[in-house]
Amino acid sequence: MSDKPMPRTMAELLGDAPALNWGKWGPDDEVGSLNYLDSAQILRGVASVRSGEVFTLQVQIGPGRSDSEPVWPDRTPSVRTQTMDEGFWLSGRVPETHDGRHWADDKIEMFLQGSTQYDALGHCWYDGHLWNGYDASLSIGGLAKASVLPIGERGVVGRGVLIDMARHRGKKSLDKGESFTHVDLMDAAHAQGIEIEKRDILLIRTGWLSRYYAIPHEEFYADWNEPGLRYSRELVEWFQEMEIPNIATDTVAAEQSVDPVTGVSLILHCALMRNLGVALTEICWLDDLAEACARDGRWSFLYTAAPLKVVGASGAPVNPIVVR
């Protein structure tokens, strides 16, 4: 039996040499892979449109319950006020106006990542760094670099591919802590006749947020522990070689919450997004557009997304467009 400690802290479990992009698109650079989708990579996604069918992947915003909205534990739901309506006219809050025109507002709190959303590459970090080597210092109060703005400004575009983990494994959903790998992946996307290729933007499917509709608000947050990738060095190098820029799940963090080895949490927060500079997209609604995709067998598709250029922030909500 080996005497070499466990590893306890991300810089110990990733090491000191972990696969990194840093500089690979310059000193400056805030969106990381998804600068691999170039011109040609949005036409191969445009390539994949057959029937002309339009999912949206966002989840509701603002359905009105408190237990309404899946988040990471920590936070809460959005909290949307009316500002203005016709009860205002009606209890004599506001005065009738000259012309007779009513209107309604209104306005909302909410955390930037609760909804669907796109991390901002700057949204978690060890050793003191962010994506492409930005000192940690530059999070303080708002990101100055690596934030979710350049993302939105520049656009998600490119050929999308549906990796049903769930359906491939036999299940509605998986299970509190089922991990996959790359291999399992690869395996699921055999399985439904098509292969992953250099750059696709992978959507995963767990059957995850489906389970959240489907039972008591307690039990989906007892024990919390998404299913998800689990992190292996062979898993982001594989990532790194197939140069993905995105990938986008049905997941509240994209991965597995917590390794059952080390105990270390949301490692490929750091692994892919950190390091590599791969984009996370998380909380997208994907059943009905796996049900299209089994029924006809297709699961590539032109994808795009866009989250909100919100200057500074760690994140965003965003509602992706599918188009078969």
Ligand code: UVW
Contents of the next structure:
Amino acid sequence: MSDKPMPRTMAELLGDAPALNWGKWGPDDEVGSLNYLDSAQILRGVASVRSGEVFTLQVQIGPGRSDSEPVWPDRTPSVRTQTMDEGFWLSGRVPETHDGRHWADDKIEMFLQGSTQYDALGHCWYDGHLWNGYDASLSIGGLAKASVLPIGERGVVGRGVLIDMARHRGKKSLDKGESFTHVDLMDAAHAQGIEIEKRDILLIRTGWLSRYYAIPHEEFYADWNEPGLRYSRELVEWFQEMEIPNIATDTVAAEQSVDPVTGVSLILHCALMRNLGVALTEICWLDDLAEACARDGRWSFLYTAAPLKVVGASGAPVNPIVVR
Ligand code: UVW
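Now show the form predicted together with the ligand, given that the preceding structure was the form predicted alone.
After this comes the whole thing, all chains and molecules, with the earlier chain placed first.
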């Protein structure tokens, strides 16, 4: 048995010399590993298109498919308010227009992290510094650095590869807190007949989101611990060596929520996003895409996405589009 005390904080866990990409793209960078997506990567994505099928990965905003929306437990679902519709004229709440034109208008209040979304690189941090070393005080009142805006301005295009971990493990959905590693990702890819290549955008399906739509919400949220990637130093170094720009998952927060040994939560938000600049796309609907990939055995495609350009925001909704 080692005498070393168990790390209890992010800083203790990740250590004094964590894998870092800070400064790699200059002192002003705000998009991190998305810089890997140069024109060669875009052409590699385009080259993987074969059948012209299109898949949209966003879940519905509002109580459509379900009576609510999947959100991180301390967030609330969106509220859309109708501010104008035919009812306003039928009830006499507004006067008839001079030209007979009527219209519908509405507004929405929602967590910007509350639907399918890109996290800004400055969304999570520890030790007083955001991505690229920016001072955490730059987050006050809105992210002055590493907000989601530069990701929206840039857009994300490249070769995407879907890794269906649920299918690989013979399950409809992974279990609460069930985890996997980069080696598991490579094994699953290999079993699917594809190799993960440098600079691939990784779409990782756990089946967790379809579970949300299949079971009562209380059961979905009970003892919250999502399945997903589990932190290890080796995993982070693999992401760094493979120059992975972006992962997109069908979970609310992209990773195993709580490390079972240390109790530290959302470690990869810090180790991958804050330290390496890997972009996280969460709450993605991957089931239809997975069905199509399994049907013809083609697991790579063109992935495109651009979150809404919300100034200073820590994240923003997105409807990624896959063309295969
Ligand atoms: C949390 O930060 C809790 O999750 P997300 O990355 O989904 O916003």
